[in-house]
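A single chain, nothing else alongside it, follows as structure tokens in the form predicted alone.
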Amino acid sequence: MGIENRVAVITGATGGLGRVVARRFAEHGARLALFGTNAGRLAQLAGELSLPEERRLTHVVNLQEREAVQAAAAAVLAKFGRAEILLHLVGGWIGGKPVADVSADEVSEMLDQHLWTTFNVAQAFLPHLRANGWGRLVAISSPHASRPPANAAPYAIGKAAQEALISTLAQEAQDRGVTANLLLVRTIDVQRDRDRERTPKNASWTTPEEIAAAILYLCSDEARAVNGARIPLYGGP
């Protein structure tokens, strides 16, 4: 069975990456349910989706705030009955300094975006992806989590924390038929700048179509024995 009519959750849905995916699970036949910080950004993905009523829902909803991640679960239940794919789709980085200069608001800002999101959408979907005996969760991880560079600490704190989590859910939910997985990049290019002219800066880079794809493999139960991956995107060590 493929994604057909299958209830996929996409945080971060406004996004670069975020877009494409919808995109491409619209395509494929999910029912989709939206997640972002901007209303006027999740109405204008939705039109351009251009989904029946009864196949898409656009939610404004601030993951960091437990009450309001359970809101939106919620909504979603009321909407589709079910929620069977989680994807993870927020970003951000803070950086570029020694450890020595960092300060523990920076670290702890980073531990918000990356740890507690994917905590809060975590507790308030995995119960139900549990109970339909079927689940695919999904996140997106940088190879910086195991292999921190200098001067990224906040970054690579967060990225570490979130992959603890998500391997941790792995090994909890696999007797019930949902995996957790993680794919990890270096540079999302929304542009498509390494297609267009490749350089060594570059050339690591992945686009939002080819991370697409790797998710809807995740997503397909030809990958119900892939759990608790971490797989690179990259293209080099």
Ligand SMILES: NC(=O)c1ccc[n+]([C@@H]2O[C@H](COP(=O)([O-])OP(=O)(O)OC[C@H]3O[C@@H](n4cnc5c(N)ncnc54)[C@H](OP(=O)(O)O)[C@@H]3O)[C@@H](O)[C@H]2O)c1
The other form holds:
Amino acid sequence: MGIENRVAVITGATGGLGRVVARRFAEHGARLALFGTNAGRLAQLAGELSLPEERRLTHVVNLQEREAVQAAAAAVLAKFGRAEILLHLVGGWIGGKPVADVSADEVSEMLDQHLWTTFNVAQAFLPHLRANGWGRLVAISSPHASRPPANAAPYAIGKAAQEALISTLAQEAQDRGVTANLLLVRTIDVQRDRDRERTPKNASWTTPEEIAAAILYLCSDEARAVNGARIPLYGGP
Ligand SMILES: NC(=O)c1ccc[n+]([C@@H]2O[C@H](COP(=O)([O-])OP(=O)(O)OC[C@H]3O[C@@H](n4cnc5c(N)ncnc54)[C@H](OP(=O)(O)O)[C@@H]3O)[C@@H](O)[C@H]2O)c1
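Having displayed the form predicted alone, please output the structure of the form predicted together with this ligand.
Whole complex next, starting from this chain.
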């Protein structure tokens, strides 16, 4: 079975990847709960998707705020009666200097954005996924989480913590028909630079459409046995 009529929560829905994933999920007949921090951008996205009212919900929320995330989950349940798919696409990057020059605030900011938003949405939504006896959680990470390069400590630390959390959730949720998986990308090629002018650097970039296709597979019934995976989408080692 595909994702038609599944209730999918997309965080970071107005981001570079989120917009494309929202469009693909809308095309495949899902019911969408779109989360972002800006009402105007969310309204614009909802307009572009031209979904009927009964198939969409937009919700402004700072996912770093635990109680606000619980309220967002309540809004999804009130509207759709269930939540089945959680696509956590919140992002941000801090780096560019050696550890010696990194501030504690910069590390905290990346932990807030990558770890604590994931923790908050997992605690708010996983009980509902488990209650269905069917659920899918997908997040996007980076090879830098397990092989950090120089000068990227805040981001690498944030992503490594997020990966540890998702891998733990995969072990805990498996018995209830719920899977949790990570897709790894180096750079999301929103502008499709790779297709216009191929360089050694951009050859390993991944388009939002390629990522969306992998997410659609992970959210299918056929991917039931794929759980706790870290799947690289950059075409090389
Ligand atoms: N871009 C890359 O090259 C790359 C590489 C590896 C992995 N990734 C991962 O891929 C995913 C998608 O990346 P992207 O490039 O699409 O990101 P993006 O364009 O920067 O969008 C990130 C989204 O996260 C939302 N967001 C940030 N903090 C939030 C918070 N506290 N509460 C609620 N929403 C928040 C933003 O909402 P607003 O728009 O409302 O501000 C934005 O829509 C992320 O998990 C990212 O870490 C990206």
